[in-house]
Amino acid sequence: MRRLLLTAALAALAGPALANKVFVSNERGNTVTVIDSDSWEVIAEFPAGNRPRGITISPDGRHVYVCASDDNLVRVFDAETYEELPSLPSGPDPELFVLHPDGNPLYIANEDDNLVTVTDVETRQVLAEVPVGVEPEGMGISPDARFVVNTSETTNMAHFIDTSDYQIKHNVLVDQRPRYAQYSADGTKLFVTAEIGGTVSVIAIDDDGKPDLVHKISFEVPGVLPEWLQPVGARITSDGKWLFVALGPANRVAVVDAESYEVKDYIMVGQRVWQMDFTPDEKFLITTNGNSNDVTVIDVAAQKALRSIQVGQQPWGVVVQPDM
């Protein structure tokens, strides 16, 4: 009996892995919805300022950062209690941002003033303001944190900003209205989506960080008008094999072989799919669907949609809490 009790106690201590929280920003609802990634149930919703769009989380999973676009700042929340913490300064109309892999600083695209703002998340001070193209939107950071990439919607460029001196070292012309920039885990490729151009630009990165545009991925779905195929959010698996691209009003996520650049399939999701994020184990990919007010959970290995979950009004961004 004593051995049985000891075994039970040890099992209880080991326990199952805790579920990761999924945080969804609701642009029109002015809230963040929280989903449990084990039960896939909504467990909370809290106010997040005016027009929350970009959303990310600290590497330790403790702090959630939200671009409150109409408040012209970044709101910060405790990931466990949802208590609002002191906000961070940004320029006007922050839309997307990216954290340094170490968790500090935060690089913010401010759509209305053509600047990328660099903000220290601990001192809450602006470290730099980097002039970029017109209507800065997407933000990406190289795995070695040497370069931050901003995409400018109207200039149609990807700007490579050196994080050591905040100077633009390279510019790459891409297709119309670039929305998102996603590095491969090994840093050798950068994928830039173009919403109106209807393509994803593949940019090879050499050992010195110099970019070279090598390919453009296009999309075609029978029965779907070409103008509805609008690449926005993108995610690549850590092994570099699969690229998933949200196609906006086409209501589909494209599955692309990230080595051959061949489009292998299209996964039907909710209406106006926008942003996406993986669970830490990359078993699932969660998409935000703005016009159907839900998120779709995709089985990554099977490459199929499993379920939809109703969230707040016009979900925009999503981030999954890392393992803690």
The other form holds:
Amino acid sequence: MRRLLLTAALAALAGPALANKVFVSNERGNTVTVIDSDSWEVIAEFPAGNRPRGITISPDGRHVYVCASDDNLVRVFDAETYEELPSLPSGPDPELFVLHPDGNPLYIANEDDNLVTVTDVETRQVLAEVPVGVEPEGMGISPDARFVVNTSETTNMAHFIDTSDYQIKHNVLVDQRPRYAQYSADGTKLFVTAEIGGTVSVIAIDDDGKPDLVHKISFEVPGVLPEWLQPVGARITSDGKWLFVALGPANRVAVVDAESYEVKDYIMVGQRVWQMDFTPDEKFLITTNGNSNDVTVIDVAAQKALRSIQVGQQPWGVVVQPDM
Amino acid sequence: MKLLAPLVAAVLALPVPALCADLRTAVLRVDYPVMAPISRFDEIPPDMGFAGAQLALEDNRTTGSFLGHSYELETVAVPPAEAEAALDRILGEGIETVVVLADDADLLKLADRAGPGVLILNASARATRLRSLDCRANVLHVTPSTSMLADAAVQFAAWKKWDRLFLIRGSHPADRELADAYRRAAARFGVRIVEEREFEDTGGSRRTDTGHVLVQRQLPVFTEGARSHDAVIAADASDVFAPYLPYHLWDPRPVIGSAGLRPVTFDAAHEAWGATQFQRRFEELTRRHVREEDYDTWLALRVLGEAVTRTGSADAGEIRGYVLSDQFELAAFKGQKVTFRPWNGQLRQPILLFDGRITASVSPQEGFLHQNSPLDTLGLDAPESQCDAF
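Please give the other form, namely the form predicted together with the partner chain, since only the form predicted on its own has been shown so far.
And the full complex, kicking off with our chain again.
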């Protein structure tokens, strides 16, 4: 207890740079690595089940959720002690999920079964199973929580699931192998990455949540074969100005002006860059680099890579703890 | 009327043009009398090819359910003598898209019989000439040509700087064609074939209790005294001798081609680029591992499904026009989109190099460049193909 107080006091002394924990799932290492966002040191690594991929955290910062894909469930960990808590049913092969902004329920993509499973994180009951396209993967939720968007990698669609009745209300065809769906903070735009198509579809969302495909962003890097520019993870700043797109085997993160859709820059990161998350103040963006077994920290304002940190084997997902 | 109302509502909700396309496809497989394979792992399952078709049907139907598109599939297996009658029956039912698993000669015969209104998708015939002088406007080749596979293997040898190859070929016409493809590939990628020997098929027993004893004595002698070489490349299209080569050579060298490291369209161990999901879905459906024929058939039906999804039409002519256009692209668990070559209807695709347990490499290899696509370093490029049907 005393040590805890001391740490708290020191953190307060250090000024406004509040440290947050960064949780990284290691797909092959079967662990989660914990990094301190102030010192950027690895502070812990704990076992997280078989083939951990998607990772998220409760809005209160207390519970870390991990898709343990080969265990066919979502494992839950205490963010403070890393102790494992009772698991959540997820349906088979959970890959990615998204949490309701209020912290409940959890919407989970079941890659092998063409389903999205909705799970209550408190009662640990499955609330619904929604049939979607082949190989569901990306999961996004509108800021008003009216729609959950799932992308299906072989069907090549974004499915808009109404959270009130779990019915699909809209489908939008996008390019090959859609991986990730990210709403802007004001809910007026949805960005869907297509790994094999090499594009990001920009979908305008009207007041009723109805989608309209308006633009496709493509990428070009001199000296890199266009085939290797494979958009995967995506994050947008809350002011809606900058979209960051992880380009997989191109080992770069694209910086896109989210209003004009122009690609402004490419930031070199580690190998096979996959998913990303901001620190709560959006000063930093952390990328997982699956083939170099590290994460890269990007200075968001400067749009520069600051450092890389070794984590476990084949890092896949990343989530940053909210300010506590 | 009561039933209709929800259906109409569902259709109206779709932002994509919801035309009620109904694609009916047949998979026609011609079964030839074959000897037992050298390895039990290669025994032909009764649902060969059809299993891949079934998975593709399910994939297409799932996608179609969101668009109001429906898919029907018929699978037909016949002996060679009945192939043409079977095709007539299929076409008589009004089916215009047919996936064919047949040898080179029969594929050509069936394509000519089908005529211009029908679209044939070739899922197993690999003769390079079907993509050149013997090409047909109504045939799309989903399976790669012999020259694509040979280029994939030899490109790997070139990347490894295995500059001197010892070519061992069988005595059948198909083996000679394969050897020709290796020679062409060697010339293209700057590798020399320093020695060539023919392994004659004398019709001896293949899989006997004492087979390995004889093999162990005979093969070293057969390969003795070859000019100095870095690797052996085997041309054994008939599965007569190649699997015996590794470990039995006079000079210990890696084997590529028909044994050792083999160029394949797909293998059951392949996991990269989301292929794990494909393997799991296939295994759950069929209770066995996937074969190349299954993958090629799956891919052929996915080509059709993708065309229907994007065009909203199930018309064979519209499908052909779309898949040959630069609009068409498809994800196939090979790390990049696959597309068609407009000069001969061949699907451009990476070729996996399989060692029997894992995907050891994938061609095209790094550094082999092309003005359009590195994939066009494999097989007949536009100036090389003598196809003028497109």
